[in-house]
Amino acid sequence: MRKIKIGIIGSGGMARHHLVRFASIPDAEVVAIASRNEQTGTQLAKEHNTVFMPEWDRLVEREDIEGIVICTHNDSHGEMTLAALRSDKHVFVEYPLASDIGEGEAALRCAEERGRVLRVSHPEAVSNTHKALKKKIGELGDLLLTSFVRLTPGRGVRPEILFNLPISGTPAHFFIYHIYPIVDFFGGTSSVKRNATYEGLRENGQYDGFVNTLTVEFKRGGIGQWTWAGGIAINAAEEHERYVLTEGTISDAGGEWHCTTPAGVTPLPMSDLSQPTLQALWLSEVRDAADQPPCLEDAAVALEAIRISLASE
């Protein structure tokens, strides 16, 4: 079986993560790494016995590369994804898909026109939990309300990234991995209302704390609410998630999902079947694209998710 040759853009933690995953797949070969940080890029390329290129745009133009993996800051995802697709490359990009709606729409359109695979790194496609939730939601009638709350003390290990509007966008955009699964469950929205408060906001777009809320109406009915707060005085991080439907409610209690109906409370059954990694799934889609148009359902959900997250600006 021929190997699929891959180029990676980025040399941080996620680039290392993807390199390890691809290295474990026999039919994948990482042939080059591009990074604006020459020191970390050179070191990573050396560790994995591959080539370092300082210019990412030269990487996506290489004719010997079939797929591009993008693991850079949020603000560059859209530009790099479009450039790779326009060079007839298949793309695997870290979420969010883009930080501009126009770029996200153009990327999806380009992938469809050129028959290229475009997958965003949302893990729900290979998640047993997500599949179990989706099945149960389909059994419990119509959506009334879905709510999500995340409260975080302190500023984390890399506040220069999260607490930075120019690089990562609003908290809702940074935490888009909370929005994507709900869009996958309930579809697109007809309206978005948002509010954001930033403590210590400076001219360079960095800040010390935040509260960001979103309330949406789904086109098929029901309300969605998200609340994120960070850099706040709280003893420990808290996260709560609920799906309230006409026939029952699904709740996340301490990492364990339960379903409440008039008959009582039961744990949500989960499959223990082994799932492929996202990297392996993407490679299989790249192989299949030679014979049939790729499925872009994941990219379409990712695009709808950024419509919501970017509305929080």
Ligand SMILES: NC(=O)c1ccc[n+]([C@@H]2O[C@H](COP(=O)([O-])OP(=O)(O)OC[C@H]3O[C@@H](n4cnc5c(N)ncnc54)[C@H](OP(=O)(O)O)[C@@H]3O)[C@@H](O)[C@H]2O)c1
Second form
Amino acid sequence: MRKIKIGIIGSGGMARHHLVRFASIPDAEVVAIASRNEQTGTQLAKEHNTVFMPEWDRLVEREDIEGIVICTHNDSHGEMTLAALRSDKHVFVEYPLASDIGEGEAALRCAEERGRVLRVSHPEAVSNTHKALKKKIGELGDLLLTSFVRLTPGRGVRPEILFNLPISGTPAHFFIYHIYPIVDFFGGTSSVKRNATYEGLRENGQYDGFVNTLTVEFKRGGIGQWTWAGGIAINAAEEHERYVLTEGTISDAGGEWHCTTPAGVTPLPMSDLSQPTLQALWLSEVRDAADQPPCLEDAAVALEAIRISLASE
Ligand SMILES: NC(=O)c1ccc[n+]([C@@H]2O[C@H](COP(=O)([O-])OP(=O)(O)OC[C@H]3O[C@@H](n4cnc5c(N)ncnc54)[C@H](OP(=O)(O)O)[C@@H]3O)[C@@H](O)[C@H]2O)c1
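For comparison with the form predicted on its own, produce the structure of the form predicted together with the named molecule.
Following is the full complex, with the preceding chain placed first.
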């Protein structure tokens, strides 16, 4: 089978993660890594027997490369995605899709016009839990309320990057992976209200702790609420998620999903079918794009998700 040649941008944690997965797929070949960090970039390239390039814009122009994997910080995803698509490359970008709604919209348009694959690294496409939730939600009538709460003492591996408004955006934006699945269930929103407080906020946009809330109305009805608090005085992270629908309520308790109706409480049936990795899924989409226009459903949901997260600025 013809090998699909890939270039990776970034040389941090997620670049390493993707490299390991691509290395286990026989028809993928990572031909170069671009990063502004020469030290980690050359080290990673050496470990994976590939080439280091300091300039990402030279990488996306290379004619021998079919796909670009973007693993940089949030502030550069939109620009790099657009540049890669405009160079006729297929794109696999870490979430969030972009930090500017105009860039996100332009990326989706460009992928559509040029018949390129645009996949954002949201794992729901290969998640049995997400599929089971989606099916059950479809059986339980109309949405009344969905609520999500995450409380965490953590500040990330590089807090100077994560807790940094100009680089990572608001917590709602870097926690986009809590918004994407809910948009995939219930679609777009007609209104977004937000609130945020920051502890130790400095002039350069760095801070030490936060509370960020969002309340939305979905176009098809129902209310969505997210609450995130980070860098707070709590021993371990906590997460609660609820879907209240007209015929029943789905909730997580200790990692197990349950459905509650007037008839009682039942565990959510879950398939144990093995799913491809996201990297393998993207490669199969790249291969299929030679014969048919790619499906951009995932990118469209990712775009709706940043419409919400960016409204929290
Ligand atoms: N899918 C998931 O499960 C998951 C999990 C965690 C994070 N993420 C997302 O993945 C992305 C990367 O996170 P990470 O943990 O890998 O971060 P990281 O370890 O800090 O790595 C980011 C890499 O990109 C480089 N970089 C940043 N901006 C650049 C630019 N403008 N031009 C060229 N290189 C640039 C950085 O260089 P320096 O070393 O010089 O900063 C670093 O090598 C983030 O957007 C995050 O939201 C996804």
